[in-house]
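Take a look at this one chain, the form predicted on its own, written out in structure tokens.
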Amino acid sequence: MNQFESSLSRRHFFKQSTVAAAAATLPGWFLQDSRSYAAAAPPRSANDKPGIALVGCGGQGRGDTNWAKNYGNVVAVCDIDENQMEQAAKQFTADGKAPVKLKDFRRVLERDDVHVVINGTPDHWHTLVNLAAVRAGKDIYSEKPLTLTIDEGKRLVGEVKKWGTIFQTGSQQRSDPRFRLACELVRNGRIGKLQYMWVGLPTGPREGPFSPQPVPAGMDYDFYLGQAPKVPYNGHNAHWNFRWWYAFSGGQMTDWGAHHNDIAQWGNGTERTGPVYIDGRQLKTMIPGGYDAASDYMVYFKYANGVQMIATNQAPNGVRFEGTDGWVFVDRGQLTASKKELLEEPLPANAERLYKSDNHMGNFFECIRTRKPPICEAEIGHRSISVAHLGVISVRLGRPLQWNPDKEQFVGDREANKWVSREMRKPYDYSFIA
């Protein structure tokens, strides 16, 4: 990565990171300003509670639905694994009434008592479930990464706009005041002209090889595979571990990358576009027959505005913005800066303020009532994960790429453009939800 190594080395990052942080809590002026925003309202009455269906009953989906039940009634749960579906049905039984259990999400979407879908499926199922729910007239809260490919995202954004769906991507860091303040400081020039962004991601697992195992009782493994190539079940390619396989996801680059890329794009003011240059490298070879999504990686990006970004597992988990006059670093526990004044001095009255939400699920249900766009609508979720997909493609090709974010195509690169979409295994292609 010659451009990256000549302008922003790992040594530069770690040297700069030794500077003492100015503060680890939100400044008082920001907290006072935040009180002026309206909070998400709870249901106004028992009749103001929409019917909720959970599709994908793993831990993340059940966690999301546990928040959603504060704003509606869970009337249906759906999963291709009967054990997970049973757990969800028990968890969301209320007043002695259990939600309906259905194995095929298409049957869920036929129900008139379902108004909202919580999509907690693995990444490779997100798009088909979301597209079908949009066309069925449901509002959707979808887990991230939003899509498996860039082409899927383009299709989804178009359908959401066409049908007027309220669609919230589960990038909940947008509803964390630390991340919002960091982005407001950057957008208002508090650190001077933004030059570099560091996206620190976790290291993925590097394990294997794995041998075929019997499919667990109660699991429809072919339905689980869906559009992905038909491969044997091995005990490590389903449920939580699906994310370490390229067939189903993209490793930590798409998992945590969906979160932190979103914040970097927000701070850079590029949340509805993307980079123009990508150069990615896999730093360790994966074990044959084991997980195949890169565990150690470094990806360099450049934007049309000149800002450079590096996404890597070699940096602290979080997002660091570096400008000509200082830096700010934000993660889920702290917001720090190179100088105390960067945080303590209030933004001026005419400063650009960003969409404010302190409750990601609450914001979604409030927007269902008002029909206003939520804080992380489909286009924003698509653009954020597109950055990660671009990184994965460059890493897998092993060379730099030029990207046109307006056309959402690689520039003069037929081979790379083949990776914008993937062949979908029948019958689990787009005709499955026609």
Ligand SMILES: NC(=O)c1ccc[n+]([C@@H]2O[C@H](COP(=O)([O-])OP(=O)(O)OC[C@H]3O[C@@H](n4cnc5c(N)ncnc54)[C@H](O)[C@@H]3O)[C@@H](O)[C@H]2O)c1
Given for the second form:
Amino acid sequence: MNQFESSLSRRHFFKQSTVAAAAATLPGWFLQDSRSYAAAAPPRSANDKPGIALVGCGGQGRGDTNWAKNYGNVVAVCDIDENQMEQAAKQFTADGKAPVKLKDFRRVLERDDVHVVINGTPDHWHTLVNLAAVRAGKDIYSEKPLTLTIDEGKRLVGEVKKWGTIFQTGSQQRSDPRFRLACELVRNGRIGKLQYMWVGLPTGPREGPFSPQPVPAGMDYDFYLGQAPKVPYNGHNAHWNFRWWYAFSGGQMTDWGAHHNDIAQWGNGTERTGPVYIDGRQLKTMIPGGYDAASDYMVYFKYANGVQMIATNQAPNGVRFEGTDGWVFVDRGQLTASKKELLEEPLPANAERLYKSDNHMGNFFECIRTRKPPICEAEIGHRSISVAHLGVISVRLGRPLQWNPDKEQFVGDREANKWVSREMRKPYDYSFIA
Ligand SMILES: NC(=O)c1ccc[n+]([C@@H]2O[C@H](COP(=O)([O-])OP(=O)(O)OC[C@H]3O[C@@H](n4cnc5c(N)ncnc54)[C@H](O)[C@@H]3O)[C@@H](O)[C@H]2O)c1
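Having seen the form predicted on its own, can you show the form predicted in complex with the named molecule?
The complete assembly is shown below, putting the previous chain first.
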């Protein structure tokens, strides 16, 4: 039995042992401990608030901006779809003053009244918007999955460092104390030596085939497609559903993978590196002419420290850390463990404690003031999504891969190395923001 097959069989063990879990809310000692960290940026005086621009006015971008407006003034909204932009302009009109509306994000970045960019575009647009904003001297809150390719992330990390940008990746689970506690317990040996991590992700949709449809009025579809190949609009490949196509995203492997891989990397202490071995499989065939990102999948990873990880839609949503002395499971609603004492006993005074933030947006604006790195800075966002990209590449190639996380290259594998970047459709390649 190879490692991939043995992962499939362990899945049953995982399901059974979860039944024996000792459920718990956040323990009192941790809450007590956390009280002193509630350090979201206090509101600034009315005339001393940064100007915020929202680029990509969908549900998430508007949600982020609604949060951000506690710390600044929304001065511009930008979208290639007039309807989306109009909705955002209405939502962020304050005291009778509407934000300026611009279709082209490059025009937004020319404005001196814009200090902060909220990037709520689809995944395939994140990097060009982020790189251009970095070069324009803006600070950035960018949605996850941070990139479409590993190469995009390498470029972004380099430029963020060079320009001293304050950059927060929108992986907000990092600012949820439940996830932080789980990672602190694991990193301090509470479950013994960490051996296995289960990253449970949702199942993606298996739908289609879809037929071409007229492009909705007010939408610049070519601009929407951007670097992605020119494909006809079909009513299921723009706005929210872009996630289920490899042209724009990676399906649930990157959509939720961005969140839970980030936590697994944090707990494993590998947030600035990555796995060394990846073996992924698609478990169901997709419908021809329909969504093409794998709906059902299982990816086995191995890290240089010996820790093994499975990311799959076959396990319950969340992250389960298994060690030699027990396990901890965490998701957005619960933190459970193999025994209650594991959670209830306070960590010793000399324990390794992790970056504390209980407010992801507040942490970003606080860092804009202090110029210190936010909790999910570009390098961490890049490394977390690289794990997901590696899984997608292995699934799409249908074979195991060896990865060198220092060089960020596959080992002796010319074919796989081609997948580290992608051909970008002109004019939406890097010259678009030169
Ligand atoms: N952090 C989270 O929990 C979370 C939750 C949901 C979505 N997201 C992420 O947020 C991003 C947006 O997701 P969504 O669900 O809001 O998608 P959406 O499709 O509803 O919104 C994206 C918007 O960007 C616009 N757009 C596309 N290209 C553009 C460009 N070049 N310039 C300006 N605007 C452009 C689209 O017209 C659309 O209005 C995705 O990357 C998604 O993964 C994160």
